[in-house]
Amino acid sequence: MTLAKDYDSVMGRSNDIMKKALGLDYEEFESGSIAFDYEKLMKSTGYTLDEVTKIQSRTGVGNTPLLELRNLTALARKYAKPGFGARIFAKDEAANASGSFKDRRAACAVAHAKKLGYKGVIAATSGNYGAAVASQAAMQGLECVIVQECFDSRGVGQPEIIEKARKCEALGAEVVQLTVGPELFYSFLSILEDRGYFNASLYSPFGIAGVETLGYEIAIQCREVLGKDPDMIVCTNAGGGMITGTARGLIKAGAKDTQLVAASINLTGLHMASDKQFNMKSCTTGHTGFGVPYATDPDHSDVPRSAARPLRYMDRYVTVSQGEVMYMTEALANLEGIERGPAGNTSLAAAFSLAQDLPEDAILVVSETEYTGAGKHVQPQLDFARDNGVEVRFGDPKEEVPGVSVVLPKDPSFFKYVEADIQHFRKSLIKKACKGHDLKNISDADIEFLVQETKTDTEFVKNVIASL
């Protein structure tokens, strides 16, 4: 019998489509209430950390270098008080096969798809993950489809997203380019159903297990080179997989005292699903449009339960401006001779400022760097901003208004991260988790789950619930 392919029919079959496309029955992890067994979900991959490392090493993934950014450290110390200015290191994830940390996620997911006998893999992404999945599929002999939210209704696409589409196609993937809006998930589900491919989701336990090797490597490399664990790691935060996997890897390495800081570009005021506003942003990922919704409601992803749960692990959440990220992208190239893309430089822009708060003997690691290319350079991004009516100038980044202006720092002293209200995000997560549940019948297991979800304590969770 031919299945109906209208929007409502396909969306109504989403759970069944997902179950077939992941080889996982998420109901196995549910409690019937707010809580679910997160650690059981993570163990369902069936792979140990050593096994994931071996999978990644077969396709040129992992064991990336830890680079000391001596010139940027020296510059940061010029603006810090005497005795302050941590040593800044970058975990160079651009050394992976397709040029970003997303290879770690893709290697594990694609290997699992091959193990289960799927003919191909599919991923919904406009970012670096598409290139990672395409690269791994090519190396592991599977077909690949990348579904990409690329254009506004005028057919205009951002240079960075179009650049990533070129890379996916160069690596042999079929790229389906869509306009912004609800058609992305519908089209993704429809293709999954038609092809019978594996859903190489960013948010599956296979993807997050792949990132655990990153955190583990950082700890081991710091011990080998510096004789200590890093004092702070700054992660660019979008969907939450980077900070989740990095933290879990650190824990497995026994590095439990390292402070984990999430960093996102502040795009407050821009609506990510707005056709008109889609091209008004100059940085397409690593921003609050992804970072905040996925932190406070991690399960609104393309799987029933996301394995990326950043509020479980982050100690702080800071934001920087688009202008600071653009400036830092050029500073890294000019001062260190390292050319990397803007998403990874979100964490570096924050780290440059954060380092000034730490003593000189502290170790600060930036855990994301990424490849660059024609559309990912600063100039095409800023030219595109001007073409869309956005003012580009030098000044104080605090004056930047997303969608209206991009303000580059007029000198490095104007770099300053903004501390986001992580307690507010934690409260928001609890409120969203409790929505639709009888507050009088929330169990002790639910409360303990929310304690873990928010990295808080029982009193905090109960006070938020009482306020509802």
Given for the second form:
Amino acid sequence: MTLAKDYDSVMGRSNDIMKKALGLDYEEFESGSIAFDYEKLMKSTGYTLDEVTKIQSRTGVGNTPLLELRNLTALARKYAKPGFGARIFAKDEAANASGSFKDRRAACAVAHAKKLGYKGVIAATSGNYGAAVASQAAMQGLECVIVQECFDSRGVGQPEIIEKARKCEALGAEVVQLTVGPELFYSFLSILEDRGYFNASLYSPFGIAGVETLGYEIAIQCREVLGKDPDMIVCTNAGGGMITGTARGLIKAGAKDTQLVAASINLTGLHMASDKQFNMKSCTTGHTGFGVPYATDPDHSDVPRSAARPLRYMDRYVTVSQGEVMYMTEALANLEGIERGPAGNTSLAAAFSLAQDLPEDAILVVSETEYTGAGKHVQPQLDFARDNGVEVRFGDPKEEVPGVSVVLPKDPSFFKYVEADIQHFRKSLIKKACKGHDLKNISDADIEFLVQETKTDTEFVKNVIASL
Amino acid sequence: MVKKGEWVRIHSTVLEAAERTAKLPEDTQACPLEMWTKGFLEADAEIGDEVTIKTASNRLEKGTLIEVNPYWPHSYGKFIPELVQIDKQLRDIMGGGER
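Structure of the form predicted in complex with the partner chain, please, following the form predicted on its own?
Following is the full complex, with the preceding chain placed first.
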């Protein structure tokens, strides 16, 4: 019998399709109330850190260089108080097989799909993860489909997204391109059902276990080269996988005192699902449009429970502007001689000003760089902004209005991160988690779960619940 | 005439505007959800015909034939004068401007 393929029918079979496509039954981790067993979910991969490292090293992933950005450090010190200006390092994740840290996630997911006997893999992504999955699928001999939100209703796409489509195709994947809208999930599910592929979701435990090696490597490299753990790591934050995996890797390495800072580009005011605003943003990832909703409601992803739970791990959340990131991309190329794409430079732009708050002997690591090239480079992105009527000029980045202007810092003294209200995000997570539950019957286990989810304490969680 | 076996790009409408079900901003709600993909043409056809293709992942997909030997038109973008200003500024600050 042929299954009905209309929207409601396919969406109605969502749970069954997902179960078959992950080889994982999420009900095993559920308690029936708010709490679920996150650590058990993570253990369900069945791979140790050591085994993940081996899987990755077979396909040119991991063991990337830790580069000291001496000139950017020197530049930052020109604007810091005497004795301040931490040493800035970048984990050069562009050195991975397909050019970003996403290879770590894809290597793990694709290897697992192959082990379980799936013929192919599928991922819904406009970003580097598509290239990573395509690259790993090619290396490990699986078929691959990447489903992409790509164009507005005029058929116009961001150069950054088109570049990633090009790269996925170059690596042998089929790229399915769609116009703006969350119903992308329907097309994704429909193909998944037809082909019986593995869902190489960014948010599966395999995807997150893959990033643990990144945090582990940073700790080990800092100890080897500098004789101590990093004082601060800055992670670009979108879906939260980078900070979650990095933090878990640091914990496995025993690095307990490293402060973890999430950084996103402030795109407040631009609606992620708006056809018109889709092309008014000049950075397609690493921005608050993903960063905030995923942090405060991690399970609104493409799997029943997301393994990326960033608020469990982040100590601070800061934002920067598009103009700062564009300027920093140019500065990295000019002063350090490495041309890298925008996402990692989000955390670098934040790090440049965060370093000025730290003493000179402090070690600050930017957790990633990513490849760049036609489309992903700062020039086509700014050109695209101008073409779409966005003003590009020098000034104070604080004057930037997302969708209206990109304000490049007048000079490096104008770099200044903005502290986001992490307590507000924590409250928001608790509120969303409690939705639909009887507030009078919240168990101690639920409270403890929410303490873990928000990296807070019992009193904080109880106070928030009492205020609901 | 486009021959069977040629590499082509097709277009289709996944959901008409009226069929869209997700909570969407008004501008998106007014547009259909459209899809493009590429593959080998299964039978001779003309541009504009409804065709079937076999994709890179060996899927059969139907849609309107829109392009033969499709290519990516994106580039490095037009010149952005601000970028050389940034370069100059940084070199001046770091003492490498006048040598």
